[in-house]
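Just the one chain here, laid out as structure tokens, in the form predicted alone.
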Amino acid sequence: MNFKKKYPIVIALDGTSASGKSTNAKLVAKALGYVYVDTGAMYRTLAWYCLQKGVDVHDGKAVGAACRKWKTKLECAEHNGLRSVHLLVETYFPEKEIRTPETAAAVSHVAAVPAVRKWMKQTQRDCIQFGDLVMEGRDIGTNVFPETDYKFYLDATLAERSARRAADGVNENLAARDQRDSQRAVAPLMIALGAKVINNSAMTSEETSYLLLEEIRKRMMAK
């Protein structure tokens, strides 16, 4: 279905952890020919480049200073048939060093820092130039793309969250991390003025974004 538009189109898709953002996120993408958008990679490369570099990821003041003079790059790559945008460190993008139980130990200390927060936002704004996103994140409606049209929060139970992370094999504290993330002073977890709130505590990933793609037509049509 085409719909007449002036400017990129961004799908604002925010929730706590575990709560399938990243794999509901890929699947509006491919089904809408759209570009994926993973903000927490950033933020978990910009926590692997501190501690490459023997960054105190506590002291805010030393990783703000990393993040100013780090060199990267936004590139878009395709792969299965989904477009994605990575953010390269010196033309290299750290896939598999970013998923490591050290850089996620590190990266909700990162992501606190108020330099850090200023220089994200204007880098994930900069995506639009690889055409119609669908940005996943902890801020998106609120603070990245807070004019966008298109604003989801998902969200599960603890005990459900807990389960997949477990599933997945990680062992992290999601209640520590849910309250770091909704306390931080700049940018905090919280649902977005307008976004429709799914919980898919009791849903498979293909039920939630069958939700989000009929919300996401219907907001199009409505247009």
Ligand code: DC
The other form holds:
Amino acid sequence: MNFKKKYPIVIALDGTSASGKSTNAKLVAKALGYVYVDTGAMYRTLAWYCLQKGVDVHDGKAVGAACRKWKTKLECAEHNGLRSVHLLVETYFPEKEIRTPETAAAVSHVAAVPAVRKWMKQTQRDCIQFGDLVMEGRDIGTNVFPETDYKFYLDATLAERSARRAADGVNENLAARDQRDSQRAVAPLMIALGAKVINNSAMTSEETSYLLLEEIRKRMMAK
Ligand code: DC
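For comparison with the form predicted alone, provide the form predicted together with 2'-deoxycytidine-5'-monophosphate.
Entire complex below, previous chain first.
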């Protein structure tokens, strides 16, 4: 797609767990030629790091201290026509390790720590160095890039989201994770002001990404 646009542009895609954020963010990033950023992967990376280093993920002070001193680097990598930002820990990208059930169970505790959220916000804003972005997460439109005009909130029924995770071979308590993500004190999961809400329970990812691209186009034309 070729739109008239002002640089830099950030498409903020927030929503509940397994609401199709990753699939759709990648489709939209590919269609627009933007860089894809999975901020959940960054929180997962810190959760994995804490588990590796024996840091108690329920101890906010210890997690905050670990986050302040870990050695990381942002890298933009291209794979199958999609450019994505990776957070490297001491030059290593723990792509597989961050998807284990242990990491999934730990991540929302780590993500509730204020010092972690501060570090993540700065790091995620730094991703703009790689160009226009499609960034998915829980607080992108409300907290990380509140200034963007392109905000979206994806959701689907709990039954549908659980079925999607099960189809991926992952069995986890999504309701508990959603509750922790929505009720934490700092940057909880919320619908951003001006966000277009899409409930895609009965939609394919092609239909969802089509709607997203349509709305992005409309908002770009209105500028
Ligand atoms: O999208 P995901 O399941 O990979 O996210 C992992 C966890 O990270 C999720 O429980 C909530 C948290 N998270 C967050 O708090 N803020 C973000 N911007 C992205 C993820």
